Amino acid sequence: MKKLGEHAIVIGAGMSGLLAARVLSDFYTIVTVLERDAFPAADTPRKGVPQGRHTHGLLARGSAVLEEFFPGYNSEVIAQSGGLIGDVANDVVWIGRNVRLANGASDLIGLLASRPVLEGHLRRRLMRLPNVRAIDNCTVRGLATDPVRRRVTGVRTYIEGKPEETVNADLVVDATGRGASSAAWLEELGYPPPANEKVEIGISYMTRTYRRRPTDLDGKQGIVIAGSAPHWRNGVMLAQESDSWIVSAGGYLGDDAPDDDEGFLAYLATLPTMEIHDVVASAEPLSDYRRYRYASNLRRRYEKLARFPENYLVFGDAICSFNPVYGQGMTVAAEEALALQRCLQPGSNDLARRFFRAAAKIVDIPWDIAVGNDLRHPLVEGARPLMLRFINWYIGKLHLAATRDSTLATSFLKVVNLMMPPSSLLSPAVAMRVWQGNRRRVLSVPSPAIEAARRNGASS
């Protein structure tokens, strides 16, 4: 391909940042990844990834386009770091609005390891290209511009020890996540900042890692379960390499999970089905307790800025970042770097009013996904259109029809894994399947709790 610069900067080595630096590798001579964090020396947490110890895994799509990056990457995570592949409609079991969707063979194939290993591969992968190349313990300060021009033309850094220093860069990518300082920098430099929008959900979950056993769930991978009346709970329990489950819990707005073994179990007997809780209440722990918050969907409309300097763009979590029980961050940002391969291909010219174009493309499917199921708790604030309100009916609907029809169940988790864009749910096939389906007795899942909060309703 067409060299366009001699340099380029991504700043942020987490998924999206090695992603974007794959890419670059394409189109700059060289390529220059700075992190403020050590990269540790095995596949654990970092500090700058306070996900890092919870809840992963690689959708569909995500892992598709990774290895279309990445060639052999699904196979070395498996080989060397006892990850798992696996046909995401047919080995996780999958319960959303209290009822178990039905499983069947698919062409969804998901990556499960943890976020470290996920990322730890990733890098090393990218470290093999000859001209890239990544600096840690690296904090990046600001940008260095050309105010005549109006374009960036660097970052200064610091590392401890040393002077600050202004690296020059052809072009340079924000990929700090959602933390990022992008919007104060473009204030900085005289430049409005954008517009953002955001829905709170005060979502925390706690986590714990187990011994994995394989007569557990069955011999499936995991199981993902999304909140719903009456308690509005998520629970997922994913399998991990080195024989461990990974579990995930927590509510909206506070509704926090306990971290001692009784008030946990206890917790997760309010799940619309035992099964996590049964398996926790065997299983070996491998680790403590650990509680991570999430306050809200946050979105930066970068699209809809009139201006904004050259040679400068925002990547990632950067632009948006959605409540993370839906699994979506990893996968957007993969689909971010295929559309920032595309924006590249005719050259640099225009490049950021056309990505962030491309981007906001990319990042309103899942949005709408996020928020819009989040919105279906009462207590969450936010606009509800007459349209929100039938397509949240309508999947209710697609939900109890999908009980028994695993054709359906499948093209509901291509939406979900990011395969099919939402609309292919009213095509009047899927569309005759729910109508169908909802005319026979729908296969709910038994739940104590919730049959209790449902006799207590009706005697209230």
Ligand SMILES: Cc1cc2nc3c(=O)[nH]c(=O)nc-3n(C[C@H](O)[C@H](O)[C@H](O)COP(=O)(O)OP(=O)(O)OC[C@H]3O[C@@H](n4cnc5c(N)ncnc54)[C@H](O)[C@@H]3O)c2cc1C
Contents of the next structure:
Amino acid sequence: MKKLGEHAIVIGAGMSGLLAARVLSDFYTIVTVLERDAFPAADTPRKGVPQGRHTHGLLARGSAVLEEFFPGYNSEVIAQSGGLIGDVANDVVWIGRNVRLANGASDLIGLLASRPVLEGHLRRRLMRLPNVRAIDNCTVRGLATDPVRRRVTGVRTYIEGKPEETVNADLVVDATGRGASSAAWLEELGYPPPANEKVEIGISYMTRTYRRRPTDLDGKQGIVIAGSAPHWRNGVMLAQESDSWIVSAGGYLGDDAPDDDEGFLAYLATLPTMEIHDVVASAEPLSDYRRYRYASNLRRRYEKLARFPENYLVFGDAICSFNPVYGQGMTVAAEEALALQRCLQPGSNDLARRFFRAAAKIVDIPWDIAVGNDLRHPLVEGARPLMLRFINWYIGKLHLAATRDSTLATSFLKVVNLMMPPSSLLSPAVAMRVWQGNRRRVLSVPSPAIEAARRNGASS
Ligand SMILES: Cc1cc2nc3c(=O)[nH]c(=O)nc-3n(C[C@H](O)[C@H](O)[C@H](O)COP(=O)(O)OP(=O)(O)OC[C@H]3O[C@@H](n4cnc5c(N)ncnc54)[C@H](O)[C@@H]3O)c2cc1C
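Show the other one: the form predicted in complex with this ligand, since we just had the form predicted on its own.
So here's everything in the complex, that chain up top.
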């Protein structure tokens, strides 16, 4: 492939930064990844990625793209670290709108492993490329530019105990995550910062890991519960390496899960199914409780900026992060990596404008899914145009019909997995199944009250 320059820098060695570096390695002679944290010797959580202690799973699309960039990646995670692959539509229970989607075999193959394992394998694969190097314990403090500040020429780095240094590059990519400083750095250089779109949801996820027994959850690999009235509490339990479950739960606007056994179990009992509760009630805990506060869905509209310096990009969560209940963030990073590859193929001219446009199209879909779902909560503030209300109504009907129709459930999960566009759910074939499914009575997940009554009845 034609080289576009001598040196590219990626700031941040999270999933996004590693994927961006993989793409850049085809177009630049040397690629340097600069990371503030120390790289851990084992695949353990680290300070710069606090979400790494919480439930992560790689959706089918993300898993396929990683395999494309690093052939054998999925099987390495499984063989070397005990990750699991599974059919997202058949091996995982999906509950939304208080109903359970019918399971059925599909071609949606996802990858389950903890976030440190997913990242560790990616980093090691990247480091095997001869023209990529990574420097840890290295904080980027700002950008270097040409005298008229039209183009970025490098970054200012700081390594403890050493003077600040400028490292030159032909392209700099900011992949420093949700807390990225790009907006501030741009302002320092006299550029307008991007407009922020924010939807406050005030969720905090409480997470703990447990020993997984083969009979748990009827042998399924996971369960995802997107909260609905009356409690609006989300819950996720996914299998991961070392025969363990990782369990996260949290509600909206400060409705936090407690970090004590009794309180956590009582909280789990308010989910629309007792399945997570029942596993947790009898499983051996393998970790402490830990909390992650997720204040808002946050999108920075770089694609709308009229002025932006040359040779600079922003990538991954640094552009957009949204409620992770559907687990889409890493898959978005993978899609952005493909978009970056497509943008670089014809050359680096006008790269920022072309990339931000492509990234915005990618982000639109998971943003609409996650934020659209959050806006069903009556106290979450945000505009609810007629179209959104129609879509939420239609998706509700789709859920009802999909309790018995696994083909329909898979159509929905293909959209969640970023395999198909949301418009596919409005096709005549899908709409017909939704209509037909709603003509029949629907089997809902037992509500906690119903479940409690059933248990009391059974024990008396
Ligand atoms: C609770 C929770 C659960 C989630 N679950 C899922 C899931 O199941 N599936 C999924 O696909 N996604 C999930 N996500 C989203 C996912 O974690 C992110 O979207 C994804 O990891 C991409 O992150 P990133 O690489 O852009 O940023 P990050 O992972 O935040 O990485 C940023 C990196 O930049 C480094 N850095 C920061 N500042 C500097 C600096 N100045 N100089 C040098 N380095 C710097 C940091 O140390 C870090 O290594 C979840 C998120 C949360 C919060």
